[in-house]
Amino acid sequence: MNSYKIALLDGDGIGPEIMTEAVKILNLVAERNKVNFELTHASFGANAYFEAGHPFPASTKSICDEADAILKGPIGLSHEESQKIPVDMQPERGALLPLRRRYNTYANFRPVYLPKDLAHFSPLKPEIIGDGIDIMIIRELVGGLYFGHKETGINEDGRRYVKETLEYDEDQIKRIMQVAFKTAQKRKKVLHNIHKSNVLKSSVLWNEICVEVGQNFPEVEVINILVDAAATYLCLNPRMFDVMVMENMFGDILSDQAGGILGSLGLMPSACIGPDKAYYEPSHGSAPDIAGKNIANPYSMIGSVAMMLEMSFNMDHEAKNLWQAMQSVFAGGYSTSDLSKPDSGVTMVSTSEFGDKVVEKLAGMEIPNQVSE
């Protein structure tokens, strides 16, 4: 029997109520495989930092770097109780980035999906949508301007000053090709490589790899938009969208906008790549005005699981038949409150009524023949 150690990062806010419905899942699919998962809860975010004076604790770490895999959920908290908490030891600051470092987590993978028959979720029109949207955003994640020196303090005329550097070395912008590259080549065979050369010298050298690296791609063919443009063009057009990549701040805003477009970042889960390891989380925040109400979709975090079984243990089938799980459920006519409104026409259910019911869609599918090694 295959075993896999998973670290469960419940994070903040209504991350602990999403975590409760993937261990739920995670427990279906060790069952159903004959896989033992060992799960291991550990404390993360901002609260890690009011219980143990950090938000990303040494014993935490130690678990991670034992996991096979990490499964992470939303941190932070309201802008109010954030300010009782040192500005470098924030959630974002003091965990999230030195996890991402920790592990080398450069590809970042974000499915933007919205099928047609769930197409009431999204706020364009329906002959925008079409028959349905389905991009992959392909994001670099320790580089540039998040990565960069950082530096504060009082200028020469005694005002205060900031100054962040953006910088990527052609290794670095390398990589990220080649997994936009060999993603692309397995969709539709059509890259769009979003930059901002226009104004900036790191988008020149970002082009020139992705001409480099391109030739060893002959089948793909390469679009490149202004990222300006780009966020024009996913709200008029999505569905000229297959495979985007782009640096990190850009895939930052861009791929939330994208959320926007499918209705809700509850609906998009993501895939944090490196070299050794992969953590996975739902792209959205920990929404604190809506802990502990049992309302929160807990679509985005069981799509992440989802990703996991495919990208870390091989289980390809397993993950499919998740994702048609999640979609059936939906397309049954089920939502949570935090997705949609009262007179939406479906039935409004919990978090943890979501989470049964894709549990029941799984429970009742083929079993894959084998679990891959």
Ligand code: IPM
The other form holds:
Amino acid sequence: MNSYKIALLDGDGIGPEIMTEAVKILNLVAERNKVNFELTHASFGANAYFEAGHPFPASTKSICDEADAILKGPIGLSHEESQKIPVDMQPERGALLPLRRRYNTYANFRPVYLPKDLAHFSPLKPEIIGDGIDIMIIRELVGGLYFGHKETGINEDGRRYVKETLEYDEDQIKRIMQVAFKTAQKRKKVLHNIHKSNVLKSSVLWNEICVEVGQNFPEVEVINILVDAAATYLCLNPRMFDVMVMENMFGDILSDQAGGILGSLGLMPSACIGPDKAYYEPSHGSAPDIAGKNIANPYSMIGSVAMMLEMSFNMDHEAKNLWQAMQSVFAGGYSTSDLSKPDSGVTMVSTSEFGDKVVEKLAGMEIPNQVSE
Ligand code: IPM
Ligand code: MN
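Requested next: the structure of the form predicted together with ligand IPM (the form predicted alone having been shown above).
Shown next: the complete complex, the earlier chain at its head.
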């Protein structure tokens, strides 16, 4: 029997609630597929800071080091609450970026997926959504401005100043381009390369490497598009995109915008892949305003489980089942109140009821191993 260790970092705000639903799914998947998932919870984020004095405590680091994969909930507090934590201990800077750096998770996959059945979630007009949206945003996750040298001080004129550097070397760009081309090759063979080479030298090098790597993928068509124009087209014509590749900060912004065109960041799971370790997380924040109310939709967290099944454990078929199970719950007319308005004609369910419905659907689907027997 295959056995995998999974570290569960519940996180802050709605994190623990949606993690509970993910655990229900993992238990069912284990049972159905006769695999063993050894689940270990570990504290991470603002709660970890208040409990253990560090947002990424040493004990959590060793649980993650040991794990075959990591499932992470959202972290962070309201702006006011965050002020109670020293700047470098705030969970984004003190936990999340160090997690990415520790495991060098350079390739961030953010699927932007809205089947036609779910088009009503989107603020875009039905004629723009057409048959649905299906984009894969590939964001470089451990370079650029986020990880560059930072400096603050007083300059020669006595003014406070800040300096942050945007640095990439060719190897960092090459490896993310390879991921992007391979992904495009498996999908529609079109890659939108997002850049700002009319201003940034970093984008000039980025584009050069894109051309070089592209020589090994002659069947993939590359379309270069400036990041600001891409933002416009994501609203006007999202269906023109299939795979998009971009540097860290462009990816942070455009992936949130893509969540907006789906109607909610609650529909955005993600995978963060490094050479030896991967972690999976919703792309959204910890939504402290709705925490503890049992109304947050667990889709992004359960979608992150689906990505883990596929990308860390090669359980592609079960991952597809899980996506389908979640979508059929929506298509059956159920939703949570964070995603849908009371008068939208859907039956409103809680976080845990939504999770139970996904469990019920998945339990009724074909078990992959038995299919091939
Ligand atoms: C994301 C988040 C993070 C980022 C924050 C929490 C540091 O917004 O994963 O997109 O900016 O990368
Ligand atoms: Mn973000």
